[in-house]
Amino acid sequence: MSSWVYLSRRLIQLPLVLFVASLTIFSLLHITPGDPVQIMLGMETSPDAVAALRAQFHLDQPLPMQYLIWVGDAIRGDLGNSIRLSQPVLHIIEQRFPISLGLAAAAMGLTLVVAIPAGIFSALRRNTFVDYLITGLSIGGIAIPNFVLALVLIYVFSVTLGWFPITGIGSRARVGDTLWQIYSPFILPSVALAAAEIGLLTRFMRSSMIDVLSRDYIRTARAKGLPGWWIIVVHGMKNAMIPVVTISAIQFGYLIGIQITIEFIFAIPGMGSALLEAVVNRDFPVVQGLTLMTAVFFVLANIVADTLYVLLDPRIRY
């Protein structure tokens, strides 16, 4: 099967693949306790405001018939609107998205950088003191929670020695910034999210590595004479992105989604913080609409990764 023909077929089952999302969110949100209606109003408001704010919700409905209603609205483009903040969940969307998309490429680009040239570098020192190490600092930032590296960054990088500063992303460049006023404020949250990130790629190149140099035509190569850097470069390493690139861009969808913590330790007006905000007061139609919004990157993200394979490989078929 050619990768165009498996392209097409991912794009027709997206539809079927966001529908299963789409309910699985909207039951998830509904079987919760507490009315969104009854906590932004309070509890001493009359039961005709009550009656009139659930109808302009749609949530005096039944359960069905308010998922084809958000369902509908959906797929013409409408979110709904913010039952707490009263505006447009797109409109929230364009405003937080861009940050958290920049925060997670952040990470990413950082990931990338070190991640690589580390598992290259412990796969060709295999069980050596080097490869011990970088695989020992693999597994610890895998193992430290995000939330707590954050936090000790903060305390050596911000408070003790002053380098970075705590807040700032999100905020407008004023006219005589430098570069470094606008984007040293990523810097301590990009390590602090892609910490796990890059153990765990660390992890995949150095198999992955291993693998490819165990190969025939490796052996070949070095048989033939080859300089040992152009071995590993176009021989090696070309193959050895294959699984790496599959875990990268499924790993970037879910960084969108774990930045809740992040956010809210750096102040961040992404996504995670508006989802966080949501969920305290119940606000129904952004939390649907920023899980699905999430739900949709992710998907997106894979098929991305699946179409990457043909340009690393060319014999791969599916």
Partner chain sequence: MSAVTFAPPERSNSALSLASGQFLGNRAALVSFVCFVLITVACLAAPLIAPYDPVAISLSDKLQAPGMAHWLGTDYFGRDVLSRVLYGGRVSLMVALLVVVASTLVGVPIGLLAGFAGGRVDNALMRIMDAFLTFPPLLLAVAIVGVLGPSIENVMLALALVRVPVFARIVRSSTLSIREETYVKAARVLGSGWVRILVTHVLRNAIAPIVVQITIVFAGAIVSEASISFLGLGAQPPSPSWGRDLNEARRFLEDAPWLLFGPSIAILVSVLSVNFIGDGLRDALDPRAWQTLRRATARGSAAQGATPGRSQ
Given for the second form:
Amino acid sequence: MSSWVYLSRRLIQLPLVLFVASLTIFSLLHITPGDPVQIMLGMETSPDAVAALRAQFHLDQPLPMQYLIWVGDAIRGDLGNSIRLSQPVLHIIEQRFPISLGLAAAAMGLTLVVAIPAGIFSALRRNTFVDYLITGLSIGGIAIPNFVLALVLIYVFSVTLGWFPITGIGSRARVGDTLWQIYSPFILPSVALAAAEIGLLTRFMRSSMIDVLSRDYIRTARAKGLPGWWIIVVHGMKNAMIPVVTISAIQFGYLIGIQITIEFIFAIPGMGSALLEAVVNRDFPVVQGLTLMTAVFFVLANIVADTLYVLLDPRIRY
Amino acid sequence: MSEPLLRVKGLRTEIPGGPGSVVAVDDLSFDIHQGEILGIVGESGSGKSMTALSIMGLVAPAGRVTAKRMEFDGWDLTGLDEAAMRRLRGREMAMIFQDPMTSLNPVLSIGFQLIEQLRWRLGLSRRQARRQAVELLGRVGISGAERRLDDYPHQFSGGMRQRVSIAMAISCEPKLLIADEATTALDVTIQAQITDLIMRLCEESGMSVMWISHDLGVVAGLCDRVNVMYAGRLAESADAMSLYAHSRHGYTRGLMKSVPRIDRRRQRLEAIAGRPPSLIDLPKTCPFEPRCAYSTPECGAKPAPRRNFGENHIAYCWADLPAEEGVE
Amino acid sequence: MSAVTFAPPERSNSALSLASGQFLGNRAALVSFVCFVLITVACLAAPLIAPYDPVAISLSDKLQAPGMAHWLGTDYFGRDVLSRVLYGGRVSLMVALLVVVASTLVGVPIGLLAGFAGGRVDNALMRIMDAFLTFPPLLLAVAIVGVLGPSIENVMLALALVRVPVFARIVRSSTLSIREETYVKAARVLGSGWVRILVTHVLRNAIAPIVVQITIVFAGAIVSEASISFLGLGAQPPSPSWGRDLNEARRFLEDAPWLLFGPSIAILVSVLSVNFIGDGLRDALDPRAWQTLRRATARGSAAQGATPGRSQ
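Alt. form predicted together with its partner chain, vs. the form predicted alone above:
Complete assembly follows, chain above in first position.
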């Protein structure tokens, strides 16, 4: 399959992208006046203790050397140790990443389920009241910051109506928990997270569908006397979905990166709240590791998006 | 003569929107008989394609089609709803479009696009439809049809794609085939091949053809009758010989002078001056009058009369045109 | 190349008036523009029109519901919410403005340099820009703020930094396309000062996407600043801030839900209005849009709905 060749070519480029990304994040974090160890230990610590800690975290080495040590370890799967939590950064990622991924998957699933039918419907009922309503809701969803929406949702559905719990994601499931108890904490965070993505994808699906429906081959399909639903589903959607699928893969990669406020509000122990804790504690190895991990995920999602495009469109062959 | 296959009377097609409705086709009447090849000629924007789409019921939802009468093979097209129209389309009347680069779906294999029609419209089984598709591709001159069935449109040349379009159009053996500038987008040598192919297929099956073109020269050689359209209206209608021998409308005359002819050497080609009018709020008088070399004082004042010139030759024109120099 | 007299395509006056006419004809954009001006003026005039001192604590007035004395109620420390929203807007809008200015001023020269120099310089610069784009902007901004320390100035710096690549890319691609065009070749043959001519052409060509991008970055900066302040890494108490105040409101959702109202509406209205202004500008500045509009008059194509860009 030629698309697999394409995918493998893109994956070969991955190390280069990651090299530049890691260099960027490293430089950003080290071109700074503050000395993490000094900040961490406080001002009254003995110089010896500071020096010992510096050596432990290779902070006594010149910057390029520090970078090489970090990257060398990272390649071997060691992202260093947390200064505060005295555990490997990789451990933190192992614990936190699945939770963030689960939330992102829930939000993405919601996005696809809502946005694709809404976009198609909007396109088919173009310039009617329903179309304007969907468009208005989409724009609202895109414009409202996710943490503002989250607060409104909590106020309406948890505080006032008491339908959904606010917290509970990531807490250890106990024997005898109902499915509702396990999954209901995901509802409000994923809605808050998905709103903007639903808005974007709906708009995208709508314009893609309108574009496709105006094409000559749709007229040909009508001239062949094919049923209307067949034309929309087989001839319309197959074309209209190509850019939409691509966009949603990118959105999925993006979701992990914008979860931070949502994880904060709903007390979700994911990557975002881990980053926030690390930032507050000035725990640089953790900040570095988490940011790099998110970038890897983001880049992978983009590669998947490109590959899907190649896979779906027979005109593109590499 | 027997009942025509298609009878159109007072066809009017309007595309609303913007500052005013565009009247793409206005009060058009014509017949097509069984096995007849009718040419429709005019510049772009003269309403040729809109006429075709109106008959096929493909103008909605963008525009509105009305007609005093529009009958096809015993069906009253003016009274049919979309579901009934759909059953006629592709089965009883089929259409080939101008640009083979855009008229085929790029993400579906040509086999799929042929087979879906055979299965939906003729109710063939998967295997029957596939065999039929291979046979159809063979008939339109695509070699190795079995292999090419799973190829996508972009893997074919323009001429080959148009052959695929033709295969789709004839797949249900329609009674009427509308070819809308079917060869315009192709190279000259390919044009001749495709034209020959369509003519051969229609001779074999006895179907009627509506051949739409902007090229009077080609049409005159192919068709039994020719309708010349201008600004959405019929200008002149005659059998090909009669039209060629003595055209009766200023616009037809202008078109003829702009076509190079082999039988005359060192002939000066004359382009028609000016441009076609806007189709919004067109006056009732002859729309060609401003550009016409033969215009008379009546032309700008009163609507052009329908005048008969012998059997089956009509023109909407005030002027008495001289017999064309040296053609008799 | 022969000596050709070649006039670069100028934006004619009629085109300009058409653009402004179209912007004014776009009702959503016009309403948004008025909204945005009102918000800006109200925030700038906060010292004159705010009914109370935004940081004056009055524990006897704490958590009062909206009423005649306090239109939007009071917070846990008895501070007037309306006054805090007005003063908070000064910070939000100032941050957004400075982010736009800084990222444009850095991004545009980088794009010009990359486009003109080509080769290795281009490659190196754009790889760095691409590296920035491999991080979700909010996350990267949080990391940078984390390093520099929580403060509103550092938020500004971080947000400007993560938006630089967007402008660099626009200008670079404009530079590349302009470089190939005939009139630039002609300008080069004419000799003196071709760099200046080139820069002028490039910027003229890129001005429409830059202006539209500015509105997107502006709206994005408002949201990002609010998000980061909400997380406690931006504006520090007691100074008023839309994001920071929402963090406080979060703790009193049961007792004082009205605390949500002021800052939320302020953020939403500013983001929406800037987005619609951007939409209007895009339609007005896109030369192809005029042509299609002219051509569409007969075909009656309806105007596409507004599509604001992603703001978080």
